[in-house]
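Take a look at this one chain, the form predicted alone, written out in structure tokens.
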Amino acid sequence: MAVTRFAPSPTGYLHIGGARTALFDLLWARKTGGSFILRIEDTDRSRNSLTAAKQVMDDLRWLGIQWDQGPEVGGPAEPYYQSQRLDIYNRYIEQLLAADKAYYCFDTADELDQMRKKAAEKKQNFVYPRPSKFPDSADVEKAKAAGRDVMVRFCMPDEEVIVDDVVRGQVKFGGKDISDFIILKSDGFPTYHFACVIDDELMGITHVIRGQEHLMNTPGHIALQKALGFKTPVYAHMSITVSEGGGKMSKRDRAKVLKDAIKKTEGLDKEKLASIGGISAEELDKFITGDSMPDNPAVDAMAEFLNVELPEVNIVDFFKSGYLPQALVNFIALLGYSPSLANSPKTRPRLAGEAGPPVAQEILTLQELIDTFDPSRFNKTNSLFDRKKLQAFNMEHMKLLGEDELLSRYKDFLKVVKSPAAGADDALLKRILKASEGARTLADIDHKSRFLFTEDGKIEYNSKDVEKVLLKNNGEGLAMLAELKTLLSLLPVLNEETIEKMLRGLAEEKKVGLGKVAQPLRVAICGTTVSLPIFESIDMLGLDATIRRIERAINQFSGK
């Protein structure tokens, strides 16, 4: 049985890479009948955020990634916040100090920088110079009296450290090439490297799944485990996921887009922008220069004010963009991982021209991912975060959901994005969802149906659509609207069938395609050519509102 853990640092919201790690932690534990633990690594006091910690847990639950032990659940290894486990860490610090496997140090940041510069000038890898005699308690008191910070470093052994990794195979590191690293900071809190080793042992972690970037940390962790007499868990360092631009997906992608937009906006009132973001003008300047990073709510608020669309990186971004959790889980499970065809419950026949056996289907539920999980199927190569593929997955999962669950997901989405449709009754929302079959995301559905919840006089017209559909060829679209107004008024009953019969009849009479009739009507009632199907749109909007909007469009654009 595998006991796995997901241990986020609550310095920001859950991003796609963290969610992928948590998912594989869950899959491995569930497949083997083990346990999945959530641990909050909140030892960086300067960057921790209670809001972020809560959002991480909310996002995990939204994805369906539920932990067996951890915050809000409890368990035998409580507490699960590292900031509440300092007495535990201190005992092991004392143990290492007493065994001369760790020592005090008092270097300032400037002194360390000078050491690194000297090593660089000699074209050498910087390795911290271990003192021949370790400082004692008297030296510690003397350093404190002089105003120096007191830290503790671990003695890295000289011998080779071998990492047996599920994904990478056997990776060897020379102990002499790795510096003695800090395990206790000057504020009395342990470093990530120390706390995670202690907690992995005490929480019984048997398998550690994390990103490839952590591989360089692993020899130090193994050395600590040996020094303390701990067991070494099985390690699996997954390949990284890159964006379409080729770089690693990062929350900084969102910040970069916003910063570029701020720099390009002429005459921007920075004080007003800072106020909208809930930060000071000084903090905004530091953000623009790259010296600081505001919290996600501040970034989102400023982007909305500037009408800037930020790339989705955090899980909450994907929620607000209208993706289903089932689709996102399915998609990220296939990043750097290939399910086994032999164990797949679903296959499709080969397409025409394809040779070989049936192909494993990629649309899988969480339970199917658990059932087919095989750690030997991790890939070494980087994976591409293909947003078009994610949209395709989302379309398929929307089709798989039952009517009531899809409605529930849609209502949750509308509430979070503060859509005017959030107050609509279930019957209307169900009609909208039914008319939107084949939509890519919930956001697309909301966008296409917003006209139903907008006052007649507040419909905003897309200038390009007006020019192309209404004004082109001496205003033939406006002339079509005038005829449509009359024909709609004469309909004895207004419903989808009578509307369709009338529109198709007019197109046949004019010897034109249906689009020549329907598109002017779309622009008049929606302001754009992108909407729900036209028959359903008119039926849901109602005759009176449709006529008013036709009249408004004719009056506004005639003579142009």
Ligand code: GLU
Given for the second form:
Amino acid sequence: MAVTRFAPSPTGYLHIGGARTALFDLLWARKTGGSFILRIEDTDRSRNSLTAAKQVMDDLRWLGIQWDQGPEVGGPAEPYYQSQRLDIYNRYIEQLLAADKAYYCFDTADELDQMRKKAAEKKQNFVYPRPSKFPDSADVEKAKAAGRDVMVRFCMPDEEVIVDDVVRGQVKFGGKDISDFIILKSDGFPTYHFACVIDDELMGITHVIRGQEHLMNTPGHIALQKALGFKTPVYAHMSITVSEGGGKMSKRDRAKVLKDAIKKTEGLDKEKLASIGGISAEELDKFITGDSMPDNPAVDAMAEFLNVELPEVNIVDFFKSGYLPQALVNFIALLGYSPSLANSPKTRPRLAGEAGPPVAQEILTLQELIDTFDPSRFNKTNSLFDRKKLQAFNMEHMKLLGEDELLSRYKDFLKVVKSPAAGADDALLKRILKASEGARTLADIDHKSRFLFTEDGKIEYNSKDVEKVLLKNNGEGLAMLAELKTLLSLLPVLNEETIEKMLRGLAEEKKVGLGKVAQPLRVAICGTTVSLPIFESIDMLGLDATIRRIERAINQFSGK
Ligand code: GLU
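What would the structure be for the form predicted together with the named molecule, rather than the form predicted alone?
Complete assembly follows, chain above in first position.
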């Protein structure tokens, strides 16, 4: 039975890597009938905030990753915010100090920098010089009176520490290469290392699943556990996911795309852009020259203004790009992990030409991911974030959802992106969803159906499509529109069938493909050649608006 925990340090939105860790915590706990705990590691007062913690919880819930114990849920180890557990940590600090397994220190940041520099000059790894006699309470008073900071360091034992990792096997660390690290900071808060070890024990954590970047922290954590007589949990350090550009998927990737777009925009009104982002013109300049990076909301607002799509890195970015949580969960579960065929509920036969036994089906629901979870299937190698695959997964999961759930997800999405379709009635939205089968994302559906929510006179024509479809060959498309206008107004009833019959009839009469007839119509009513299927589009838009848009296109482009 695994008791797992997701322990974010809330500095902003939930990152895709964090979501993956949380998901595996959940899978492991559910598969073994254990418990999944959410713990907020907010001991860095300058970086962590309550709003960020709430945002992380919203994002987890949106994904369907619900914790059994933690904030807003409660549980036997309350409180679950580390900032509310200081008295607990202090008791253990006292215990270590009393046993001479920890000691006070008073160095300033400058002094430490000097020591590090000296070690670097000698090409040595910096190891904090442990004093031969530990400072006592009189020394602490003296240091305080002199205005120095007071901290506590842990005595790292001079012995080899072996981390027995589920993903990486046995990893050995030499204890003497590891500095006596700080466990209590000068502001009275414990460091992450200390609070994490205490809470893992007190919360009964049996399995710690976390990112590979924490592997080097683990020998220190194990040494602390030994010093305090705690149990050592099972560790699984998961490999990293790299973006298609090769880097770690960080907010820097987003900022970089925005910066490049700003540099490329000609005649940019910098003052306006800065005010859209809620930053000063100076801050914008610093961003452009690479000296600083604005916050997420500023980056998002400026990108929206410039119409630039940024690569998604946080869960909320994926939501705004129109992905379903079910698809995202399925996708992140297969980053650095592969489900086993042996206990997979679904297999697909080999495709023609593929040899061998059936292969595991990759499209899995959360329940199926739980049922098939097998910790021996983690991969050591880094995984690549493949957006095309995510889009394919999203398409499949849209098909798997029932009509009502898809509608409710779509409405949530429309509201968040402030789409003009957000206020539409359910019947129309259901029709749009039905007509959109095969779309990759909710955002695609929204874009392809915006023409239904745009005033006739505000349709923006894509100049390339106008040229290709309406103007080419002496205005062939425009002439077709004139005929279509007459035929449409002659239709006794307007519905998908009568429209289809009329369009096909006209194509046959002219001995051309359906596209030659349908594309001019599409450009006239939508402004582009990318829209929902044409018969449904006209039926949904209605005869009057269709005719008005045809007239507008003819008037605007005739004689061009
Ligand atoms: N608060 C740490 C982080 O967000 C947690 C690491 C751990 O799981 O121990 O990276």
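As the structure is a computational prediction, the values presented were derived from the model and not from experiment. For clarity, a rigid core is taken as the largest C-alpha set superposing within 1.5 Å between two forms. Residue numbers count along the first chain shown, from 1.
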For a quick test of reading the superposition: does Asn217 move by 2 Å or more at the CA between these two forms, rigid core aligned? no
Is it true that Val299 shifts between these two forms by 2 Å or more at the Cα, once the core is aligned? yes
I want to check Gly277: does it shift between these two forms by 2 Å or more at the Cα, with the core superposed? yes
Inter-form CA displacement between these two forms at Lys264 - rigid core frame, Å: 4.1
